[in-house]
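Next up is one chain by itself, shown in structure tokens, the form predicted alone.
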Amino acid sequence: MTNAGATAQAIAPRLKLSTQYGLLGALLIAPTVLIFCAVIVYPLVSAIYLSLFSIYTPTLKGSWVGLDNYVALLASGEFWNAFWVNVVWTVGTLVLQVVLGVALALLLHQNIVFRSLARSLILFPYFMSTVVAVLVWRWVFNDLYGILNHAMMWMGLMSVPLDWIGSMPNAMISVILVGAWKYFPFVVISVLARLQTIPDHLYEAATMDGAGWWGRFTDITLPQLREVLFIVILLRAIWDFKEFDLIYLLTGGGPVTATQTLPLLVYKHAFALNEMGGASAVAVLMMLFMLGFMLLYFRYGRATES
């Protein structure tokens, strides 16, 4: 036996069970921890500390400003403009979310016919790829040729037709409507699924004790769904406050910049203006406000643990 397996062999019986088991455990999750720090961390990182020069995007070559970047955001309109945009968007698509969410969620629960089929079918516009999507839309809205126009001129509801993504307030009221449409699924599948968990005994009792549909839903499925819908708001809350590629393709932030958003902001900055400084200041803010958000989650369910 040679030297290094004979100290091999004296060095393994002194490790506990508990440290062996510590190292495997180390062993076994660090592929993971390195693809955190290389999508996650390394980025994080990169941009806060590109947020603190004054660079060029094509060469990224720049200069240390510090925190001007910062400074001149907070006091430039068009942040808080986008900032406010951010919020209305945010704001208005979940609410009707939300609300459609649970209210096809309610139907679906029901027996009714060709529930299976339903329930399939409710699922395709959040697996819609988002470009497809936004062309249909973009040809639903147009101005000249779109099937909305037409049905509403025809319905009498209006004598010419209306330039719905080229003007406000209908630029965002479509790009909210089209936001909803496409993830509102997501919420039917989380209520569906809570509401397939509550027992049928508290709604015969209150039936029983003469509760109406309304008196049931208020007292019995309301609560039961608070705990689910708290989550489905948060996480469909910093989905849409990051949200890109549905109003990028729907609007490009106009008309000018009505509907331009921090995301989009971040793009302008970093591609139309070539300040890649800038963008990652506006994507370091933006990380802040999302953070709040996560707090609250974070907190809500070290609550429930306990």
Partner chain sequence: MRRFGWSRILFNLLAWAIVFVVSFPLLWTIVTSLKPQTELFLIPPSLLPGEVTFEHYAKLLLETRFLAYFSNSVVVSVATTVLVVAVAVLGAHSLVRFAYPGRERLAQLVLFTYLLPSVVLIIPLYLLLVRMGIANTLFSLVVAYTTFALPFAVWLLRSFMAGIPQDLEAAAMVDGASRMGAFFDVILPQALPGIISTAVFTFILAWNEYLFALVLVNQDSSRTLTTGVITMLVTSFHIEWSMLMAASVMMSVPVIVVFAFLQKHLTRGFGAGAVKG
Contents of the next structure:
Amino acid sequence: MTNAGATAQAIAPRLKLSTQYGLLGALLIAPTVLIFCAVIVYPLVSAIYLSLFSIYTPTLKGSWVGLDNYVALLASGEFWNAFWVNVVWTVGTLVLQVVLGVALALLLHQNIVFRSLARSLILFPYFMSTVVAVLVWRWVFNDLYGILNHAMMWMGLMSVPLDWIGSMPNAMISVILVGAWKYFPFVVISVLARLQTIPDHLYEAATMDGAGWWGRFTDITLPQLREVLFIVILLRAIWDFKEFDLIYLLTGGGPVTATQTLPLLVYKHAFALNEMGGASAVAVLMMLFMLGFMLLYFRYGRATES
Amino acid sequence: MTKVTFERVHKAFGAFVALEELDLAIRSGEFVSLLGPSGCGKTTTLRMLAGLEQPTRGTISVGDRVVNELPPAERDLAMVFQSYALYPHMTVAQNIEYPLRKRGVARAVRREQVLRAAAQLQLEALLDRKPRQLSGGQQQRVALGRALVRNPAAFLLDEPLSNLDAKLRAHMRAELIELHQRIGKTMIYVTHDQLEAMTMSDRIAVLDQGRLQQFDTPLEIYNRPVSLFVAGFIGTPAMNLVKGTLKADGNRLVFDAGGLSLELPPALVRRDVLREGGIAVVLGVRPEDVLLATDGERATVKVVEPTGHESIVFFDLMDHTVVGRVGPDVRLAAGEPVGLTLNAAKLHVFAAEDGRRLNADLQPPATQAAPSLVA
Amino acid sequence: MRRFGWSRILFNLLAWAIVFVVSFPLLWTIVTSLKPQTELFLIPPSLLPGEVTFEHYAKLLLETRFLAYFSNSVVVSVATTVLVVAVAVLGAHSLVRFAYPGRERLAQLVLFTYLLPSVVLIIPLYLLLVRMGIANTLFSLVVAYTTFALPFAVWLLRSFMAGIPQDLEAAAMVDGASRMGAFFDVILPQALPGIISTAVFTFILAWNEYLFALVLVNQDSSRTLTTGVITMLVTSFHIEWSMLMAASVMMSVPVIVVFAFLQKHLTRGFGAGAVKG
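I have the form predicted alone already, so could you send the form predicted in complex with the partner chain?
Below: every chain and molecule of the assembly, starting with the one above.
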């Protein structure tokens, strides 16, 4: 980088100061831009291009088919099934994440003993590998030796062990549950950070005005959290919608296609059905669905950030 | 010794004009304040001089050198920021030493100069501390030390005292004046506090909405403000300003405002501005020129604010609120009827339309002491 | 006062009960990994191991390719982190402090790519890496991980660096520094906590990555922990639960270490910008 500085200095006498600064700024962003073009923009554009071909994965040989991939997809039951599965998974896990996240943020905001240990334990699932999270839950869910079935039978909630992963609607419930468990800490973190900035005197004033704890929650806490919750819900909706690892590892999309979301469908088309063009078409359509949320985040997320 | 010159310097951020065609010639060794409300362009002016912003057009010179296209490092100026901008990860000594290090001064010399600057500002005991361990006043001194240490062509100070409490501010003001007298360097001082500007400056440049209003000595600005803005901005309590009509009636000059009618000295305003049927003006009078007089206009006392050495009194004069200051021995009570006259030698007249000064101002401002107040 | 004391104790009990339920799967993993194989399949399961054993850990470390996968993961994650953070620090500095045409568009592009799903990029990236002849290498993973780590790092660092007072850079320049000099002398030291947080998050993202590792590498010598452990211990017919749980614990060790030592930095990171998930 000393080179960059030196270069800017060397051409100094020729150029206006503001031009020099502009060039230096461009030079600093250049590596980022180059990498972006190579590994993100180029693949993104070629994904759209590839979706117009039929490509056989093992040989990577392809032929132009125009919009046929899209036509076939939009007419196929599997695609729309994946879309609705994706919506159910996203809405289900998102609602749980937000409810759990807000509740636990409120709890961890209180003065409990060993609070920082409690916070670490709660936040940890978010930072652990999805692979580990899923393995752990598969062991908990295990139909024969899993602790969940035994605990529920011991409590008298059921009499025979349940198949948590291999049957419906259990598989969807399990996926949603594990998703909520893995990702609700994100909501906790964001809400907790916001809670810490609500001034105490607001609560004191409300208490003096006769508000009970519920009144204080609905009149002060919730309105203060509105903005952060809006952003968190948007972000999590985007991230949950494109989740692959968790579902793929937990159910593999099964039983049959009951938990097969769009990202799993992309993978299946590309590497199981060996049809990369079709897979790209699924990916492009999926991105179009997500674009709405992204634009929302663009418009409101950045406004609230600054 | 360095003069600093702005020639038709213009700065726009997009459509917003921050500074309009500024012409300003600061003499070598002068202490000049750039004074104005926030957003008036004073900080932009200073930052352009420092090289932190580029003017849209115009020429800025330090000494005989045009500095427009020089990076800040090569302008040989020192700057004290409102936030102090001390480097948080460096000790006090390292902070003060930094400009010397950047100039390649030898280690031993650096050490000696840091110690000397520290001694001047009584910072010796704090040299190994980090900025966050210092009080606001101490941080302020370190910022000054960092500027002092390298003997620059001129000092730029951007509201350096505004983050201090009132007492410390008064103290630092005196120290800065003393410092300027001792080193005799050109100092350019940005402030929104007219008291600071009045007490410290050789000359004050008053800015408003990106335009230079007046550039003159403090007394001249106080006594002969060129515009309504300057008149209202300088002085506490602020000058009384009453809107009304000014009419020439033969040899007499009459000011009418609601129920209030005053006869003014005939030579007060320039004859050429007067129109048939009168012109809309704003009459200004400083609180110290509102005088108690038994035979004056009838007024009522509304509020009295004693400060100890004087009292600020709000009068009701024909439904106009007029502020005056009276001596500590004058006892007035709210509701009390009094008589008021205005010091005819010190009246200010401004055009209501554009705020420019209309006084003839042929004679120099009255030099005799203000007549003592009569109860 | 007494009533107050009791309600506090009850509240604490309730709070910790909830914390216990949420973290139970983690505790259960540790417990399971310490049980002898024979105790694993007891019905009903024993809550605490009757006998604590480290045999699964020993077996994993000594008799399997676990350590090879582990070192692959370390190499890929460290390389990704170093590359991405170095590039992102310069990029973020440019986005925050410089003015040039297209800067706002670039910032938007970064945000867009930050939200972009990996599955959209994976097929073209796969084709690209195959064509370049670097598929199945650790380097191909570094390239692929850059696609999500770089936007993330630029975005996070941008919000960190926007919080550094403008005046510091200005003061350094007036004091005699060039723009790059001010960057190295003043901005970089101030950004250090943010850089550390970003580096830690980037490392964790790379360490935990699964999809690219699954698609781009199918050669055992280049497998990372996430894919390696699964191929090694999970087959259609048999799952090595004891070893899986031991592997899960060991895979989480770097994350736990980072978590424990840098908790203060991490919570600051949350404040500064959203965390990718």
